[in-house]
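Shown here is one chain on its own, the form predicted alone, set out as C-alpha cells.
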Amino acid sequence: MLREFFLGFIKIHILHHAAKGPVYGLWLIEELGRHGYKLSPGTLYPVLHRLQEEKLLKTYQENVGGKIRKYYRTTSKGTRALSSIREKILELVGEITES
C-alpha cells in the first residue's frame, strides 16, 4: 500500500521539476534520492513513459558529450494537472495537520 502512495508522490515530484525546467532520468533519480526515494531506472523509466503516454510530459533529445540524452518537460496538460494537484495537496495538508 505504501508503495502506491509513494509512486503518486514521485509522479508529483517529477511533474513539479519538469515544470521548472528540463529534467532527465539520472538527475531525477538523484533528486528523488535527496527526498528519500530510492529508485532504480527500472522503476523510474516506466513512470516517465506513463506520464508521457498520458500527455503530461513531452520529450526531446540532445547530444551531451557524445551521448544522446532524453529530456522531459511538462506539457500544458501536465502544467494544468500540477496546478490542480497543488490545490488538493494544500487542502489535504491543512486537514491532516489540524490540531
Given for the second form:
2 protein chains.
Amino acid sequence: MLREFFLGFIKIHILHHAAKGPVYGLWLIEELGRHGYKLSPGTLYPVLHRLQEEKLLKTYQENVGGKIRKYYRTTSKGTRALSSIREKILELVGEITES
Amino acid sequence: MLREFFLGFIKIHILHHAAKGPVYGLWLIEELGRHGYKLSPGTLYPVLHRLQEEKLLKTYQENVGGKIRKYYRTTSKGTRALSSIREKILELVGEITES
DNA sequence: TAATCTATATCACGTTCCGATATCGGAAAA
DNA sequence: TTTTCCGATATCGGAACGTGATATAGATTA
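Next up, can you give the form predicted in complex with another copy of the chain of this protein, since the form predicted alone came first?
Expanding to the full complex; the earlier chain stays at the top.
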C-alpha cells in the first residue's frame, strides 16, 4: 500500500546514487531497503535496463572477488534529467508544505 | 519521457488538493496542467477510483449548473497517508540535495 | 432535434510490477 | 577436474497500471 506513490521516489534514488558513483543491483536493493523501500530483483533489474535503454544510465562490468558485477552510472542525459526532477520535487514540496 | 518519475507526484498532488478541499476530475486535470503535469481522463479517473477503493478518498455527488459532479475529499486515512508521504518526500529531498 | 458544453466513464492494448525461479561465472572444496 | 557454493543478474507469467480514443449523460442553445 502506498507503493504507487513511492515507486517514483525509488527511481529517483537510483538516479541520485548512480550520479554520485557507480552502483550495482544488489547494493541498490540493500541501500533502498535501508531507506524503507523494499523492492525485489524482479522490479529493480527491469528498471535498470529501461533507464539504460533511455540512455539515462550507462553500464560496465567488473570482476569483483571473482563475481561479475554490472555497475551503473548516470550519463550526462541522466544527470540533466536528475536536475529537472530535483526542480520538480522542490516545487512539489513547496506546494504541499505551504499552509 | 520522465513520466514514470512524475506519476507519483501527480497522485500526491491529488491527495494534497483533496485534503485542502473538495475537488473533481476536470478541475484536477486543469490544475495539474497548470503545474506542467498533463494527464488525460483515461489516467485520472481510474486513479480517483483506485484511491477511493483504497479508502484514501471519499466522494459525493452534487448537481452544479445541471451537471452532476463527483467531488472527492480525503478520508482520515487519506490524510494520514499524506502525512507519511510528506515525511518521505522531505527525507528524499534532504538526501538528494545534500552535497 | 441537433449541436454544443461540461463532466464522468470505459475500452483495448501496451507497459510495468513483482514474487518466484532460473541462470551465470568464478572460487573453493572434494 | 568436477561438484558445490555463493554473489549477482536475468527472466517468467499473471496481475495491475497507464493512456489515447471513444462513449455516455444531462442541460442549454440554436
